[in-house]
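First, one chain by itself in structure tokens, the form predicted on its own.
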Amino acid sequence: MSQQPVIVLVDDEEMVITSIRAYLALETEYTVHGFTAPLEAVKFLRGHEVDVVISDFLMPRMNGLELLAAAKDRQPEAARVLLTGHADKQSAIQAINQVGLFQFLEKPWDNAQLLLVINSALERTRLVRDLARKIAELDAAHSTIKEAQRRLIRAFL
């Protein structure tokens, strides 16, 4: 992540995307787009790279499972955290099983603790971009490494 983070916050209230986008805005450098749309939502995630996605649960039209399980669809690497105000532990359960869920948080939530899930959030995805990119670096040495075996036994034939 050589560029500011990117966190994309998606509830159906305004209230709470304008008391985080304040916070962060205080106390980071975070790019953060809030939407109150998640169908919105999903579709800037069709065209921008994120680096974490946090969701409400209870929304109209999709709820925070759906957004967040488009969301690890379109963008598998970005880290996905669940906010709400209607925790129990078999939508938490749901949630990790679903999509991968990254952390589970309840609404009120403590600013301190948001952030630092945040930036532990952010963390996760550099460290899992990083190793995709370790990853095709091998599979691509390793593509090297049999064609230079295959014209060797060429050439010895």
The other form holds:
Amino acid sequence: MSQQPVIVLVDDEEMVITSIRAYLALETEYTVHGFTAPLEAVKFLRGHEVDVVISDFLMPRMNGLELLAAAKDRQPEAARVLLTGHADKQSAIQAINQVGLFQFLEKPWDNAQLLLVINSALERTRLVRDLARKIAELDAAHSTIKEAQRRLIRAFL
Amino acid sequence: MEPAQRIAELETALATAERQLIESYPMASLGRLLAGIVHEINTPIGSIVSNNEVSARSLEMVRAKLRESAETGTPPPPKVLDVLDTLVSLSAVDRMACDRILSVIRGLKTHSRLGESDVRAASLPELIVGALKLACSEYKRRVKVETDFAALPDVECYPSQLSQVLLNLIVNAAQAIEGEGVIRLSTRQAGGMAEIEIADTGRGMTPEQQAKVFQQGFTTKPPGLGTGLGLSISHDIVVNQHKGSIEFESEPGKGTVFRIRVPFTQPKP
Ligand SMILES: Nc1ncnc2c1ncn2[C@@H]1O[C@H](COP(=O)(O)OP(=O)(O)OP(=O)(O)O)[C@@H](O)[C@H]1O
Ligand SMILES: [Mg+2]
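Form predicted in complex with its partner chain, following the form predicted on its own:
All chains and molecules follow, beginning with the one already shown.
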């Protein structure tokens, strides 16, 4: 993450987005993209790299789980957080299993806790991306060795 | 004990149990909507709490900057204006959030003034909006609600009782809709009475079901979702207490329309 972390926030209530955006603007330099329409968020996720996706659960047309599943599909490394007003254990468990949820937060949320979750989510995303890069490097190194080996063998044939 | 006496005793006990069941129905039906109501209030409260924290911190910051500028004789940095802009927009959000909470509370108040025994002139659209607030927090994301209120004089009625009827009809309509659909609520003057219509695009009812809807205990819903008391109580409230009428048309797979009529005035006791 060379530039500022990018956060996507989805809630069908504009007031939630306004409040969280104001808080994050006060506390951090993060870029926040807010969406009241889940489908718009999905469209955005197709073309932009993001680090954390935070979503409400009950929304029209697409619920939070469906949205986070779409996010996982498009950007598997971005950490996924569910922010819900339904203290519904069932959907929480379902979410953790289905979409590989990073955290589950309940409304009314606590700002300090929200920030803590966002920061550890960012850390996780960074680690996952680092790991992916290391593996790619190793792969590249491995194929370089393979190639050298092949050339060596050919030289002796 | 004589068998006849025993039977009489049992009948009294049964009547008492039935009355208790009916008396507890309004609170029980509200209880089933509680999760949705809590959700409806949690969102604005979350916003207000968050905004309050941001506002307090922002004000601290503005004060520090203004003090610094007064002490050094330099104009305050333009950032102060940005912070003030944010504060203005947050207070607008707070206003909206409070209105949201208030309208739910107002709905709850109308609904829970159950002991209220006096006839009072009430606005039907207001009663409908109050009932919608309580019912629809759970359904509003999948069910579209359309309203069409014709200008109507206030109606003399037992408002909390009518609110009970409306709540049941709205919940029935929402529960009849699987997935997405529409509930249309309208009021008009018809035949010298005030008329309320509640139409849904839900599953409708078969002729066998239609024959039983007003029977006490008839329900097609699983335990926890329905007791089958709603329409029998609604019928009693509209017909016996208000001298009005309640009727419906329903088509399986298409939807249902319930129509209530109540007179504008109630007889003086
Ligand atoms: N709008 C509707 N569309 C389809 N079926 C309906 C509608 N309204 C009522 N019904 C049918 O009539 C039955 C009885 O309704 P009623 O309101 O009396 O009880 P309930 O809704 O089942 O339980 P409760 O009112 O206690 O929640 C329902 O279970 C349902 O089968
Ligand atoms: Mg009912």
